[in-house]
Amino acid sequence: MLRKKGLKTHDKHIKKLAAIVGPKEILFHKEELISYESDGFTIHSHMPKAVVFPTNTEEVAEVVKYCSDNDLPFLARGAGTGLSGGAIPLNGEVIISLVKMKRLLSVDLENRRAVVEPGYVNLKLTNSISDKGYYYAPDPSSQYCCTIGGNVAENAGGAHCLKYGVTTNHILGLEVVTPTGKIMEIGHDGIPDAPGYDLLGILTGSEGTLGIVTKITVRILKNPEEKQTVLAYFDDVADGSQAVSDIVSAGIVPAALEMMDKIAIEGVESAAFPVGHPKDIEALLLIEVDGISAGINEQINEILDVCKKRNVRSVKVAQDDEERAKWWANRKTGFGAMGTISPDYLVQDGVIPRSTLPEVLKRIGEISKESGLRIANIFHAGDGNLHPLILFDSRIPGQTDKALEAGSACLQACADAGGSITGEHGVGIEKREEMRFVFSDKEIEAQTDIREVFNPHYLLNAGKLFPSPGRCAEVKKELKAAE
């Protein structure tokens, strides 16, 4: 933070921003800004103009209004765990860090909702209400450090989204600062389905391009009576993939249905929470069912039968909460664990119909051979949300470009299978051009028209989410400029 002696700068904008948030709540020296050059997508980096740390909504609004009035580009940032470059300051933005707005404002057990500030850490909410028998369902792998404000921006998912849905299914209300500095309330008294347009739906997952969320009303759930977790090992990825479809086709909706292939298993077994997975296994499924106690055992028996019909090598049920927690800790180290077996890795995030899992995984294997790069697969198999992790070494000339090309090819395979290019990590800058895999120029233009309504001066998080405009959009902007 800044020295107590005061601001040593001649930059009038820095001085004004410091006057808004306080001289101890702004960074602007190069050595202080380096850690804000990128988020979890580290292939690209850009230096911000400054980082400010507001502590309340009014300060956020005042900073935004000043930036808007003075044509200063700006963006919001949470914990910086995003994996698609959504918080990278491409245009030398003023970063509005929300990490000091981290309070749990209220808990209403009767109506099953809580109100948090955007810097409140995801897992902390569950930990804060678990003794009362409640929890918050969205559980990204980074839930121990990612913020709920960031989850809203990316519409984050997690292992249990198969049964419980992603962030948008748990948002009841938002307080938002618009790109011109106005404060707006959406979802009055936690009732999201008000008459009119679904503004909650538009803002959730808008990747920080439409406004800055400063307060969030979320749905909280009662803890299920019982949970049981199954771990199944397969000698063939195709058998494991087919077992996923068979389980759901049998009428079972697990709370979570996760899959890892051999390379991913190698990584997690080299990391902080090894559980002794066989080194020669080709794939594993981690399956969890929850709900009322009656009927849970029947579901588990059906899952065991499906796995056996698909040539499972071995399958077991967690004997207690300790064993279950160990299995999940192992799974949730998945992305970071790749650092134990590769100097660099690129996380991708595509979605496919469940029934196409075998063929898409086969195509990803072909992409691996074509690129000469290993690709690990860790994913939410139950809802077809794939996470190919392309392993590479940026010190070797050309390998970074190869990794990016392989990642794009994986997303093309998902789109070709009738899926999409992201399920929970967002588009950011990483997948802007790949938006053309699933949208036409006119469809992209319709979405950027919405952005212009909220963000007319295009100062908030510019250059994210959408590709460079197609010809029709270019002509439209040329005509508007001519007017």
Given for the second form:
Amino acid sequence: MLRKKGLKTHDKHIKKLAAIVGPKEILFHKEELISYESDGFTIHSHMPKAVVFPTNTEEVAEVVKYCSDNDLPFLARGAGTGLSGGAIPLNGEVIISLVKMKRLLSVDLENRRAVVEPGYVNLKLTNSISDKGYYYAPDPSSQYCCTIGGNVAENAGGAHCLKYGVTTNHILGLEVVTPTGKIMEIGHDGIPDAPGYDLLGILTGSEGTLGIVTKITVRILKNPEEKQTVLAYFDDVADGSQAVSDIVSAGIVPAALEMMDKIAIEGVESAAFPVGHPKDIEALLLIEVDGISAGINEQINEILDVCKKRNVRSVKVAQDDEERAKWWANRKTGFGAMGTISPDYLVQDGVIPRSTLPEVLKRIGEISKESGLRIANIFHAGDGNLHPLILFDSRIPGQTDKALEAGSACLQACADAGGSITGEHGVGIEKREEMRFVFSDKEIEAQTDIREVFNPHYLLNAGKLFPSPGRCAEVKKELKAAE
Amino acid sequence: MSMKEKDVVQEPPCTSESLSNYLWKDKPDEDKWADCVHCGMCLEACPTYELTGQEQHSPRGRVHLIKSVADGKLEVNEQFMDPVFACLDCKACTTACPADVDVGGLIEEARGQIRQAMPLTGWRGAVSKFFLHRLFPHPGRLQSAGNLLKLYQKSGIQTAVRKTGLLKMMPEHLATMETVMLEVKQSVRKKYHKEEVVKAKGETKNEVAFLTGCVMDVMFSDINDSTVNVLTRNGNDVAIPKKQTCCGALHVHAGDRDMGRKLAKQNIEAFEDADTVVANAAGCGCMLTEYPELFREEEIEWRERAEKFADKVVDVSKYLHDSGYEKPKAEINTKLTYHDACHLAHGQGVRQEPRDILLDIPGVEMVQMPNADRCCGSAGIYNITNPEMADGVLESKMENVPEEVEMISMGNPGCMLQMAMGVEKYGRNEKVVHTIQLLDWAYQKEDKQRGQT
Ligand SMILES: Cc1cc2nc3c(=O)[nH]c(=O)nc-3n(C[C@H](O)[C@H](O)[C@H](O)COP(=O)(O)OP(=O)(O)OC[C@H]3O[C@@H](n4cnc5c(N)ncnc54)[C@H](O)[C@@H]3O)c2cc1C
Ligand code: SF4
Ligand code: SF4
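Condition change, the form predicted alone to the form predicted together with the partner chain:
Shown next: the complete complex, the earlier chain at its head.
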């Protein structure tokens, strides 16, 4: 029930903020705030000062302006499904939750675009236009719950981004409240290649450090004429990875090309959406092709051939939408499913050149042995976006640290293979130190200079995305505290 | 829960060595929250999160709160009670959660702690005691209360109340409830009180025992009547054990686990001889299957019996579907929609069976209800304890009821009352029916037609 009692506080800031958003749209009691101490990344946690729920852009701007004028740290939060700690109030921030700004503002089928508020849930967009034959392409596995505002901040990807590209390829315009409280429109009705700096590009994926997104114009696509989905079981991980390379080398661009290994399969099969995968296989591939009907069958046949050449144990094509949906539900709930086989998990998010897949997976296997922790792999194999899931139990002293070390080692392996430390989950708190694996101090400085232009007082989402020399000690301290 | 401070007394906490602030018996189960990986995949399934947008009113937030008390970060106090008691017990999160976290179980255990820490006092305590201890567990008393209600309806007082505008003076939710109050007829237990077993019509194929429910048997005796008719018509001998009692769901939802255990033990004993226990109220059926949870920490010697008992329990629609039933021949020409009661769909995984039964009735046309498995807001006595939230949930439910239907069918009396209130409140005119009732009507019509030819 919504809190009935009046606002009982002597804190002048809380009173002021309540005056902006209304007394029912602010939380400040310990029991209400504790649910906001972390997001989908639970290794760190910190209590916010308050959580406010603005219902329109002007309120967001007023809250931001108040915080900025009064030196109060603040940050934006969507559904809190982020996996790198981007929405964790490290500095006791005022959290600006966007979940009450959740309207679909307009759909323009003719020009193939839609305008949404930032708290609008990803999957709802597709659901509300699917009867007209359209959909929104970026489909992170968390799409049942995550917000499009959060997707923009993290430049979210998904299974089908192999063919269609990640969030940034689908954003046409943004309305943003700058860290000092000004309202700004960027992107002009989707006109491609607008003159001047590409501010849309800078804002998308900035992990909530450059401004708060309050309105988003997205591109929507027409449903493909046809879709076919293949499920292939392999007795050898190397064969599975080789098949991935072969499919892409054959010139096929699947809409999705996903892989799960044995431990991952154990997890999804003991969870809420089992498919009945055999438990003794080493890897499975989930491959989807879509497009105009002509040619799809040839592509499927070619994929089946490649799998056979790579010693597939068995392979099948989904018979109907129902079967397809079942396979996808099993895959998309994969992270959460780890809860059934381990009390905690840490998901990593590295990118590697596709051809190095077998060797990097082998290295991850070694890391698992060295650390004594099981590591499951569920990932977007097609674009080389790995998700090693390190399974641990935070109740056992020392395990959290070990998991963090193993995670970092996995990222090192990706960087060593010529890849990068994040594909889609962002850097947040989790990987700020690992930024050094891929950027020199100068390169990092060039980026923090940009931040300074937007976020001059450094009150918005401080301590995220980049390592800062002064913060190293703090990181260590936090790791200790987490243990 | 809108609980005024004066209603709550804080008992002196007992001592404990661990950090945990759960200081009373029957503690929340650590294994249940250890499964939660904080992924948030349950958020959108939760009606209270949909309404408030606030994490502490979401499954993930509730699990985190409950864990935080065990970690010693929070205490069992009024602010903790708010989100824990505002949960609808709808179990939608259990369906959505990939890690199979038993959020509902945790909530009930936490409510147990709250009620031990802060017993209800004042008028709330008295009212709750009257209903939960003095009335529901006693079929005789319930019947008398039913008789009073009957008197109220028959005597003309009801008409008077409705005409005099007295209704306008009642709080809104009570007023709407009064207008949908059902006509009380004779309870099944009373009707068949002389028989140990109601014999199958024709050859006996199976034997089942029937849980009549406490309120159900008095307020919804029609449905119980239909259930017995439908079961016996399809070759089932139906035993109605006399020692059976209220299932205890309302008690457990309210945090009174001691009373829950007492009632559970009585039912386990009452149905000891049965191989199959059929329930027609989703809420009761679901509770019966959860009896083992009550004996996890307390009176554990009962756990095994509770597990055996739980395995025998089945919802009437699933039972008929699995054991076979005669397809009715008479037509009931109607357009209807089906509402998934939470404790049937999320609680017992029964979704398709009732739909199949309805579609087997000639002339029935089914219109799909969007979000059919979204809670209606009834959730036991939630609509009385949390009227504001319950109203919000009901409103979004009613928005989903298709315009063109004549009936809304479902498998839970609590939902029926709530949906009837929705129909009344939003000026709609759909008839609210139990799935089994509709099947029974079709059979009756068939018999009548046969009699005429
Ligand atoms: C089970 C699971 C599966 C996942 N699968 C994928 C996947 O396949 N692909 C993928 O890319 N991600 C995935 N994620 C990660 C996560 O869902 C995405 O990063 C998502 O975009 C976060 O959205 P959110 O609404 O939850 O944002 P939050 O977690 O609330 O916030 C994330 C960051 O965005 C910022 N932010 C939020 N809203 C705004 C706004 N309006 N303006 C400015 N900044 C804002 C926050 O400050 C924070 O830094 C997964 C997560 C989980 C738990
Ligand atoms: S209850 Fe389940 S779905 Fe919800 S956050 Fe926990 S693990 Fe995820
Ligand atoms: S039982 Fe229903 S109301 Fe309670 S947390 Fe789960 S989804 Fe929300």
